[in-house]
Protein chains: 2
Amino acid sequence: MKEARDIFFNYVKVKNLRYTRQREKIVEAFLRADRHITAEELYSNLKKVDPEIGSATVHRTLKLMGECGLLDEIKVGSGKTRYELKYKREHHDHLICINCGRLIEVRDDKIERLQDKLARANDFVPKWHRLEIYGLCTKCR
Amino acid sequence: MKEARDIFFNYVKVKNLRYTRQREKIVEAFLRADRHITAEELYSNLKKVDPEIGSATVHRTLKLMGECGLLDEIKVGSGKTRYELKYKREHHDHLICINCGRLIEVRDDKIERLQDKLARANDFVPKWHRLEIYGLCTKCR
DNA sequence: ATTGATAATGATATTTTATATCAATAATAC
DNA sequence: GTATTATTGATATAAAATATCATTATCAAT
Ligand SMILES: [Zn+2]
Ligand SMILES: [Zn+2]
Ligand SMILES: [Zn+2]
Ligand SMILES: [Zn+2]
């Protein structure tokens, strides 16, 4: 995913922030990483390898990837928040299992049409939403 | 409100839980409240007339109320859980003001239908669902 | 390459919301 | 009334994210 990083790396320029080995390790492990990662699990995963980053970083560029796009935070459950690739990803809601916690990507263009237009009937101006159903999986039916 | 006030002793007398003045006025309190009231707010307004309500036994009765289906925990945005009525209302969607942080409550048929399906679809059995849509109301736009 | 300005880092402290602890109190059955 | 035990409220703790801050690293200008 070279264009995801670059991405990145043009939104440190253009903010006048910098490039740091760190920023590029994060950026690298969240691109390889499991979609829907928390910010604890990628910070396990580079401490493995690279002892000497902070989770406190972690977060932060997090947050930095979002800015730019890069990324959208899910909330689901009462947990902690996760994080999942945005860039050139088509907008998609989620199945969760209430019991192994699977996340499963579903879109369905009649509902995110419906969904407009309930909003728009209300007077409101949808920018963005977040559809989660709750249930069980094929496997803990 | 009298009935949802019976369905909740109800249930502490099945559990075998206590009668107490506690419950009784932070129960009342909720039912009188605003809809889409938080902890904290709830317990604000108790405190005004009665001192001596501690805040742990407001949440301790929220989720008492919780489980006995009076009332949803809704978690919109980042900030607290929010608790609204359940009792005899029909399910509903939120539109949340991102500038304001009005909710409008709404419902469309058609899409909780294809929702269901969607999720069947999937191999999987829907429980429960959460929709919001992110936007500006009429007054923020 | 050196330097100076300042952004970034990581250890730690703090914040925020919710929950756990626990001695004192109150509710219920007898 | 008494015994039993659930409940309460003050306080401590948990969990996740963010803020603080001394130290270090980046980078543009020389
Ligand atoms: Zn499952
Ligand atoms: Zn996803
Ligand atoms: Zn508004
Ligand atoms: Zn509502």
Second form
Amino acid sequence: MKEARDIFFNYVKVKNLRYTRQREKIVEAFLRADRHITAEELYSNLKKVDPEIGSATVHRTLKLMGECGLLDEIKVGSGKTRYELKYKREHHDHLICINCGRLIEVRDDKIERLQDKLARANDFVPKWHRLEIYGLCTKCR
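Swap state to the form predicted on its own from the form predicted in complex with a further copy of the same chain:
Only a single chain is listed, so you will not see partners or other molecules.
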């Protein structure tokens, strides 16, 4: 967790932005969440601890965390965005329920090899990818 915080705060410094206790609390709360979380959920959790933290500060901090490579954004359904820790996590894809928004992390080596094969066959050099499959989870069928 310290490494991730250091990456964020070094990034903030390079961007000539201020290091604040509120940003520190947001980063720490996100890292502790250890799940797919919305900005609203994170804000609600933080508001209980520090009523001075604003929703806009949470959103801006999450954006900065994405810019420096600590998190990924996942759009779910009608504009709902969830965030997940990217730093030091193995690549995975998602199954996303279009009814309840449930995210299921999946990893399949055959699919990864097939994607690499498709790229090579098309003389394409992939830098990153994201596979999301939308449907209905067990509870929503």
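Since we're looking at a predicted model, the values are computed, not measured. Residue numbers count along the first chain shown, from 1. In this text, the rigid core denotes the largest set of C-alpha atoms whose superposition between the two forms falls within 1.5 Å.
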Honestly, after the rigid core fit, is N99 moving at least 2 Å at Cα between these two forms?
yes
